[in-house]
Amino acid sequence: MSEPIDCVIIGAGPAGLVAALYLLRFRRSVLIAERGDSRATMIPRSHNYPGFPEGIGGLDLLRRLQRQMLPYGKPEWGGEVLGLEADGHDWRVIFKGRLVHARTVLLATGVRDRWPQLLDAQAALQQGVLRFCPICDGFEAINKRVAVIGDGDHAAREALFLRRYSPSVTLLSDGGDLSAAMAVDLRQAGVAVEATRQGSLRFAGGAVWASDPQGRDLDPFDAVYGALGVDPQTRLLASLDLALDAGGCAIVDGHQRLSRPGLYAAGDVVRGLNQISVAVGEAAIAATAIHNALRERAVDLT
């Protein structure tokens, strides 16, 4: 059996390559396993990342990132992780066809954002009219008419978020599940509710069209945010009975170790706060106790 690899990391999008990036700058031997479907993939420009001042694509950051890795050495690359198991100390990584030993594992799998239901959603997406981060962009909605899709407080409270940054401010919704405090909230906010016709939303034009339970059409919006949650991506965690938060994402000590010996998670899988500059910091915290606990198992390069 060859040697385990020092650590499998899971997900390739900010959080996976910049832990990458740090543990083979330790001289660590890395596998990174992905789907291909990073979250940040879908970013056609943010202006809210360090360091990029005229903003930066979700997919250049990626590229960029695999290429710092270079001089560093060459990962191992795989698919997509079908199970965990604990294996003495280590770990058993289970791809299709294949199993990796490896001595640690770092969960970087992020999260999926639940999509409205919206007609040409890629294309909005793309042309930077659909959007899920408020904290990322909402600067870039300032004096425009913003709508916000979803249901519940979590969505009202986006729309006052965003409040700020533009005088017109509209909650797609039919307000059902509203608490009457925050009903008021919006009302003394100038935040218009409304429900709209199933089936009506639609992306035209370079704006986003909705229509009234009446089948009348809402004024056009020049920006929308999906206020609808999102599924933190914790599968691989379900078999090991490991304890969730309330939002359903790994529980991380101050070294980003999860509560199994030999297990990390970095990155918007760990909490709500979803930003890159947040799962790349992480990333590095969890790349250095990686190295560290290993150094303290006294396991030689390979």
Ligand SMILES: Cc1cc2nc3c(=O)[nH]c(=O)nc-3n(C[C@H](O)[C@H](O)[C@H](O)COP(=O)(O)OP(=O)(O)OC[C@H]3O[C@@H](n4cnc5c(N)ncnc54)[C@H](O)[C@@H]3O)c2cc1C
Contents of the next structure:
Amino acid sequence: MSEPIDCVIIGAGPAGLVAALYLLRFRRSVLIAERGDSRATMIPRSHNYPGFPEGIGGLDLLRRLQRQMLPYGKPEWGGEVLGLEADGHDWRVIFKGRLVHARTVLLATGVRDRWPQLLDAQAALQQGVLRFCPICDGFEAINKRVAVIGDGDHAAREALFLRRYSPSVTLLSDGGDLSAAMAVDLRQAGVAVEATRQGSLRFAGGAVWASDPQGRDLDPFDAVYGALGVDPQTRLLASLDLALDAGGCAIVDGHQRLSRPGLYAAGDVVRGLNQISVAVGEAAIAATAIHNALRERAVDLT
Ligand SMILES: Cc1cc2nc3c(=O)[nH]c(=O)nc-3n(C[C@H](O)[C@H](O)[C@H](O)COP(=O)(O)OP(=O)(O)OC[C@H]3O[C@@H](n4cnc5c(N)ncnc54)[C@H](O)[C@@H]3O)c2cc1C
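Form predicted alone done; form predicted together with the named molecule now:
Full complex below, order starting with the chain above.
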């Protein structure tokens, strides 16, 4: 049987690719598994990722990260991972029709956004009208007519956050789960709360349109934030009996270790701020911890 791979990295977003860069430079063998749906591919242009004063598109960033690792080695690539099983000190990583033995596994699988029901949502996303991350692009909403789609206090908090950027912020909600205290905060901050007719949201002419329950059009919105939550991609941990936090994210220690030896996690899949700079920072920590753990196991250059 061939030697196990030093690390199978599950995910080719910023976290997975930066971990691969570090591990290749540590002269480790790496397999990168991916499904092709990094959240970064949804970023038309990021203005808060350090080092790019003119901003950078998400796809461009991913391509640059892939290129950056090339001088240091050639990772193997694989598709979707279907399962993980312990194998002594090592791990069996299960792909469709293929089994890979790995000394360590890094979960960099990210989260999936819950999309609002919006006709032509993809076009709205590409044109920067549909958004998901006020921390990322609230600044680009200054003085625009902004809407936040979602129910409850989570969506209301996003609306309040965005109020710093625009005097015109509307929470498009059916009113469910909004606490009385939050309703007061919204009123005091001048955030409007509007009910919308189910299925009425549509993207046309560079703006998002919505109707009230009686079918009357509201004034169109220049920027609309989906605030319906995210689903952390932790399905692979389910069969391993690993605890998740209240938001369904992986729980790690200061070295990005999960509670089973040889398993690590980095990026959005871990609790915390869902930002590229956080993902790449965690990836650097995880890759260094993986390299040092393998050195302790005397898995070194032969
Ligand atoms: C519209 C939008 C704009 C944003 N703008 C910014 C911004 O300006 N600045 C900023 O800092 N952040 C921004 N973000 C957030 C940023 O995209 C994420 O923080 C970042 O992509 C997280 O990186 P990650 O590597 O943890 O996860 P991801 O980039 O989501 O990558 C996850 C990877 O895991 C793979 N995967 C998942 N499950 C499996 C499996 N079972 N098998 C194999 N592969 C699997 C996926 O295919 C993917 O390759 C934005 C997000 C969105 C949606």
